[in-house]
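We begin with a single chain expressed as structure tokens, specifically the form predicted alone.
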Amino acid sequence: MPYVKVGSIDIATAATRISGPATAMSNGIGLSNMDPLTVSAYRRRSLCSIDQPGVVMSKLPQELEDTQHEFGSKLVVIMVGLPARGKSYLVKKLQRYLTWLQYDTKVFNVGNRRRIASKGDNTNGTSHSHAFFDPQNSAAKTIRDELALESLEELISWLKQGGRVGIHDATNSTRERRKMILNRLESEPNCRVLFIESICTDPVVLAHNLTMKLSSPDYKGVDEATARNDFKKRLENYERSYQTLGEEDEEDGIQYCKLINVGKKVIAYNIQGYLAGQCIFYLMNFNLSPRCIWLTRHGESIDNLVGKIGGDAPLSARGKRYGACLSRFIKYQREENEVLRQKEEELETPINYRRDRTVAVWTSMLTRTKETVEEFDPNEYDIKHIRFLNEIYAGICEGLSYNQIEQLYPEEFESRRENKLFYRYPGMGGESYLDVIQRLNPLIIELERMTSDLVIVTHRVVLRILLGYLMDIDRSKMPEMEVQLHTLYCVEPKPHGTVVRKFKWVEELDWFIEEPVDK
């Protein structure tokens, strides 16, 4: 394998691209037409399970050089649990996180396949009614198992085309079903398998989940009373045959994680490999607490006025006015949000979420972000300056304008324009978007763990990456997001989605006006 330049697009050759099946192969050699034993031998020889896209590369023999994207670890996540236990919520969160880390991740939902296959046919109880889920209904059980295996085959095929993590989203609530899945995966030696079981015993959360289930496609056009009665009978059918993960499963040497009440209790067994460990660490840190995450770039700096990138310039007078208004606006929003939350609690049965009423403020270690929060009172806010939030380091291009970079380093300028995500600035310490994603990873975990409102003041590239995660923005669009100065985003994580609001500072009014959010 050729040595990789620190700068230019060479860093993003076929050896480090993660575009899956669309990746071009310059010499036409792919794993599919190579000796399988040779390929498996090279995979098994890897002693290090750390496999971060764009950060870790393997040196391979010449004949395998252009297929490095296919050599990353493959993980199959098998979900386990009764209906209305939050499996889909966990799956969506995990897919978003792994995709943000640049692992190609896809969910294969057996329920969706069942609904497409059924099309309302009620023969032998094969519709969406509770009879289809009766463990004594042998005809329906055969169909359910076939659907589960069809989804698994689709998952395996996708992994072979370059995918990295496939999630089998189904109840998989019996040992017989799980054994059937394991037996099939045993013939795929390059795939690790991780079982994740979601258990919920909180009656208030269960009642909330059940109500949400009534709006699923299974009950479209069905009145609420009929749907509720049918779903309760479906649950009873599942409960009659449900077998939780335990010692008998451990005899098969599997790795698994049981999440009880959205991570309040976590049981992990035999976890192997970096990727599986990242999944578990992520899942055990998030919560359902209502909170607002405010994100903005720093106020206008002296370097912004002349178009320079990087550096550690102070704020301009205009930037300082923005920071002062930001502190007043956040205080106003805190008071408004508190009133709204109290009203919501009065109207609904509150789920007992943890919530810290102290508001945290995070900035980078650079002067322009610190100066932006100077008006925030440390007696009212928990203020932290965090190096992880520093702007992408531009190496030898620090302190230059984009026009100067184009004139001095035309090849670098073009390489960056072609692929911002993979491009790494040349020079000691120069970074790529992928490097910044990896250093922000600990903050994403902390952000998911927190139960308080949070204000993040950072920089353009970092803000794009954080919004890319919070808003689940496609990685091809994330580096091109328009995140202007003096714009404030508010992200509210919800159990079934994310609410995003956008505010623009109007200098003449010295206040923020809400605008539509572009996705």
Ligand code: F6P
Contents of the next structure:
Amino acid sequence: MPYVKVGSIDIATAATRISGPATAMSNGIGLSNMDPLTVSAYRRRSLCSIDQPGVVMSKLPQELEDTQHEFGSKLVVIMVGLPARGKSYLVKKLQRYLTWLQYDTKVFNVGNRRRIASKGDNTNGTSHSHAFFDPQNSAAKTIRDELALESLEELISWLKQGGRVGIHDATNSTRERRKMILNRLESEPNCRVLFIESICTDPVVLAHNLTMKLSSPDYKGVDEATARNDFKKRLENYERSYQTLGEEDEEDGIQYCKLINVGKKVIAYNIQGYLAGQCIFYLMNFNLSPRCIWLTRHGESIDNLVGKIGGDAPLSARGKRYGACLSRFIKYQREENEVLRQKEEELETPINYRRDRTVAVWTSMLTRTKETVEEFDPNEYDIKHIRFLNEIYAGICEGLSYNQIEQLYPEEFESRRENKLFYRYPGMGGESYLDVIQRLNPLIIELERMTSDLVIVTHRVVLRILLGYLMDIDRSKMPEMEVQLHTLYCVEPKPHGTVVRKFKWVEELDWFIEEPVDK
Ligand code: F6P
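Pass me the form predicted in complex with 6-O-phosphono-beta-D-fructofuranose as well; I've looked at the form predicted alone already.
Every chain and every other molecule in the complex is listed next, the one we just looked at coming first.
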């Protein structure tokens, strides 16, 4: 009986293995060549739903040897909620997170499909004026339902080609619409469905969302007052037929989650499976407070001077100077932050959206990162040394240079060169990039939950992976990202994307100078 990776990503072979014709559907997505009973029965028998890509393996019967990709769960997330409730913001974040965890995730946005279908028709000043969203307008309702179903079909066929999580981004705000979607998904027995409803009653967030909507492509070339008026009427139309998720939906046996005011209150019903649980746990932990996440590698170590990887070497004299300058620079940035805070107070920004005064400092448990923050005063900073932030463990290659690895273990060297993301160093405790991603997962949740500024001092692989998440960097590029020593990144999560700045330590000036960011 062979061991196989569950949910592993082998895009090239997956594409040939997953045929995905309609006939495969009764057997489950993409299992056309298999005896349907064997696969479905086997899948149903599986008690455990943890199938994290690259780190979980199943022992399968011989006849299922080639179907490892099929045993990763497929999840269809159906969004629910009135317009301007932050659904698209939520799904973008969720997509970024799941993709980072190596689940292939794609968003299918019905609004975009509607805009393409309308071919820019500018009747009544907008491509689709409020009348189009009137629940009494049966012709328009038919079109809207059709668009939603077309998006769903696109989502299903994408899952058949190997995707793992498909997100249907639309209002889906009536029971009738949700029933229609569920009816279609009933013929896809191997897809789990999770409804996520976003509810927002916070007037500050609502006003902000509404203003953002005015710059949507729907109102391109429309003056602000007309756009605002039309959008308000569109909202009223939706509110007239809106049915929140509740007992009636529960009768359909679905799993759902209602997020109220950006996860402040969460109602979860019938949640089944690891992946659905991960999605909800992630969404209930983030916040909209303005803050900076500073990230850097440790100062130069004595092993860096001789090109050795791994180990636990102390800093060189130059590395120590970097650490000292880092603490002065962050102190300076804190003072600048205080000015912004005072401005926000003058503007009467509500307390929960103001900058936090405290600054946290996280390092790994290795000497070189601890020494880098030696000048940070624990009376002023909340300093934590966290093992999850340790560098990738190189197993039998610890303490060697890349040249030595190539000479001593040429096959290992070549395997890593071929697929750095999946490659796991041999020897007890040897890790791959995917292993490091999994151990960083709790830190990502914590990082999303925190409202204060944060300084992270870590190592090359960990920094690549954290920036990979924060900057949404493609997994093929992430392991090769240039992250030099003595370079500081500042990441600011904003409502519509992340702003990244990069600062280089200039030794002669003993200060940081901003540089353009290469994405
Ligand atoms: O050389 C410093 C270092 O942090 C090593 O400890 C680590 O093995 C290496 O970088 C990781 O970089 P890469 O994944 O490119 O080999």
